[in-house]
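Shown next as structure tokens: one chain only, the form predicted on its own.
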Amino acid sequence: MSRIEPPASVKPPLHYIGGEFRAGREGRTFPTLNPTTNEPISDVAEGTEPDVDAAVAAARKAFEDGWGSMPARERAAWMERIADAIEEHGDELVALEVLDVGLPVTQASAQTVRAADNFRFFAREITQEHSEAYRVGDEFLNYVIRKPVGVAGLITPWNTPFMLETWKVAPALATGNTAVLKPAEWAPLTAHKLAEVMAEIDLPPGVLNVVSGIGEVAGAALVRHPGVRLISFTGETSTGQEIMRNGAGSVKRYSFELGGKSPVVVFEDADLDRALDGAIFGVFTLNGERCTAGSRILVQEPVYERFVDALGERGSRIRVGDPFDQATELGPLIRPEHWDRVKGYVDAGVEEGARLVVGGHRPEHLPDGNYLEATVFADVRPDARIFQEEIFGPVVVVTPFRDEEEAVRLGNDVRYGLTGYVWTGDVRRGHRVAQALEAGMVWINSQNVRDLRIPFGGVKDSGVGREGGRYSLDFYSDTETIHVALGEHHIPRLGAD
């Protein structure tokens, strides 16, 4: 990997509406901050309801002007062009992501590769789609087709913004919809670079529109807009609840990927070295700001102290520093208010009597920015806040369990249900525990390794609906059933002689 440097300057991002870059109708802006210094990077156009109205109108026009009726192979060709352009601008996109979010550069680079893959994957999916057909004797043939919904509203988070933007934009456009993207206000830069990519390849105006702004203003306007037929949202559970309330006035479909507090269950017969590697990767990559983080580690009693000691020793050696340094493993949290929130949980853990094994403080060599050491708590009670609540930072809690029954009970003893991880040498037990966990996704003897074909989403307070593979095609499409009479079947003749 070639060295990626911070950009010398960043052009103030404007809205991208109907193929044009423009300031907001009300002339407002807001700053996006560099998390290593908390100094402003650039002022960003702040969208309000008139900007959202204009973006939805542009998206609707593009849909009616031919994007919605375009043959799948032509849309697939556009998806491939977008992927090519992302790869051509890869270093620039990585630099913007690192600057805006604080992701370590090696991790941001991997996410940008995933972003291009998202477009290529859905290009293949739409050209390989098959229709369902049902024959009813010699009387009927019934078949099912997918049709685009119309205008999609896409609201994305700030933790891995570019990859997650493409995770929504790619299937939305591939299935024939047009879209309005509202990126997270804390991390808007790569969304606007994506808009520049679309303009560069001459994507038809209005197919993708980008409106930046505050969630309570621009996001709320997008959610309640009657011209928006679906909302895909990734973010906090409380925000998802508010979106559902705001959108209640118009009938539209929702896909919510929300918070998580996922268990990592380590049995005594597990390969403990691999389990340790998987657990560390799952909670300390992406600066701990990941919804699928295995932030609760449940370890069987005979190997508990050994595992805690090893986790603490490894956690103390995680390299915290400049996210542009390729040696950095843990960068800064995104904003000072988020640092305060995460540090508040660390303080709460100490007050609740958990054992602070390592971390919990700002590194001495990094007095500026939003840096926090990798933090490990042990002997955490199940009723503790740090066990129950999503922290969304580089903080992991460890709790012992006696047997399989207790492991499952502890694993399910939170309001979330996004992912789970099971480490064991007994494959039958692995299947039993995985199926007993209340989660949308469970990995056995693995960290979070994604397969774009499978459904992604959670249960309980972790989400509604699924995206990924054909599940994305289902969400971003309407299904229509065509019933064809093959002969002269009986029709009752009411009112006839």
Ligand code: NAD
Given for the second form:
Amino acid sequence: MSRIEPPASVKPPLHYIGGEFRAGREGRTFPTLNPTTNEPISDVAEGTEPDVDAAVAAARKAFEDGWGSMPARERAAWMERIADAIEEHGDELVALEVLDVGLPVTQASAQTVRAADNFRFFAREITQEHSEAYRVGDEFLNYVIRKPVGVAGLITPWNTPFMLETWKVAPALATGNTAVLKPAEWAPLTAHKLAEVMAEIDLPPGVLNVVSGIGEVAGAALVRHPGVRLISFTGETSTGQEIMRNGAGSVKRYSFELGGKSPVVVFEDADLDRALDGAIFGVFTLNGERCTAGSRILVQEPVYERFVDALGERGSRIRVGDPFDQATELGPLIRPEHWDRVKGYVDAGVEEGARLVVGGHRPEHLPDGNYLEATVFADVRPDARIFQEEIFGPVVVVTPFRDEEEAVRLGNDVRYGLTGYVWTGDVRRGHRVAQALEAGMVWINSQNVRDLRIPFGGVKDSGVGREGGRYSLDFYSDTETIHVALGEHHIPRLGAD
Ligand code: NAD
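What would the structure be for the form predicted in complex with the named molecule, rather than the form predicted on its own?
Whole complex next, starting from this chain.
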């Protein structure tokens, strides 16, 4: 990989509405900060209700002007053009993401490749779509078609912003909807770059609109808007609950991808070296700010001490530093207030009597920015806050278990149910435990590798609904059944005689 440098300058992002870049109607802005220094990078246009109204109107117009009725093959060609343009601007997008979020550059690069893939994937999906038909004896045929819903509201978090934005924008547009994207206020730069990419390739005005702003203002206006037919939301569980409350005034469809506190279950017969690699990768990449992080490691008693020692040893060697340095494995947390929150959990862990094996502090060589060492707690009781609550930082808890039954019980003993990871040499036990875990997705003897076709989402407080592959096609489309009479079937003749 060639070296990616921080951008020399950043153009202050404006809203992208109806194909034009505009300041907010109320003229407000907010700063986005560099997590390595907490200095402002740029002022960003702050959207309020009038901006959201304008964006929804532009999206509706684009939908009616032809995007919604465009043949799938033509829309697929647009998706390919978007993917090409993302690849052409790949280094710029990676640089903005690293600058804005603090993701290590090697990891941000992989996420950006995935972003282009999202568009190519849905280009293929919509051209290969097929539908159901039901023959009802000789008399009727029922068949099913999918239609776009209209204007989609897309609300995204700051942890891997560009990948998650494209994860929603690609299927929303591919299926014929137009969209208003409200990116996270802590990391808006790549969403606005995506708007520039769309403008550069002359995507019809209004097909994608980007309005930045504060969640409780711009996000809430999108949720309330009667012209928005669906909301795809990824973020915290508490925000999802707020959106459910605020959205009750207008009937729309929701997809919620929320928080997690996922277990990694390591049995004594597992390949412990690979389990260790997988566990470390799963919780310390993306700066630990990962919804699918395996943030609770459950280890069978006979190998527990050995595994904890190895985790501590490896954790202490994880390279924390400048996210633009290709050798960096763990960058800064996004904001000082998030650093305080994560550090608060470290302090709570110590107070609750867990054993701090390694980390827990700001690295000595990094006095500025939001850096925190990779942190491992052992002997964590299941009722401890650090076992139960999502920390969303580089902090992992380790707890021993005796047998399979206890592993499953501990694995399920939280409000969340997004993912799970099982490491064992016994294939039957692997399946048993995977099936018993309350989770939307479980990996056996594997790190988190996700094929774009699989359904993605969680159970319990980790979310509602599934996106991914054909599940995205379902979510972003209305299903219409058409019932055709093939002959002269009997119709009761009320009032005829
Ligand atoms: P967040 O809930 O604070 O914000 C997410 C988005 O919602 C932002 O764009 C924000 O502006 C907006 N928002 C906030 N209040 C709103 C409101 N009242 N109405 C409408 N929109 C509102 O989440 P975050 O801190 O940006 O992201 C971290 C969280 O996201 C973690 O809990 C993480 O687990 C979760 N996450 C989940 C997945 C998943 O797929 N399940 C993926 C990534 C992140």
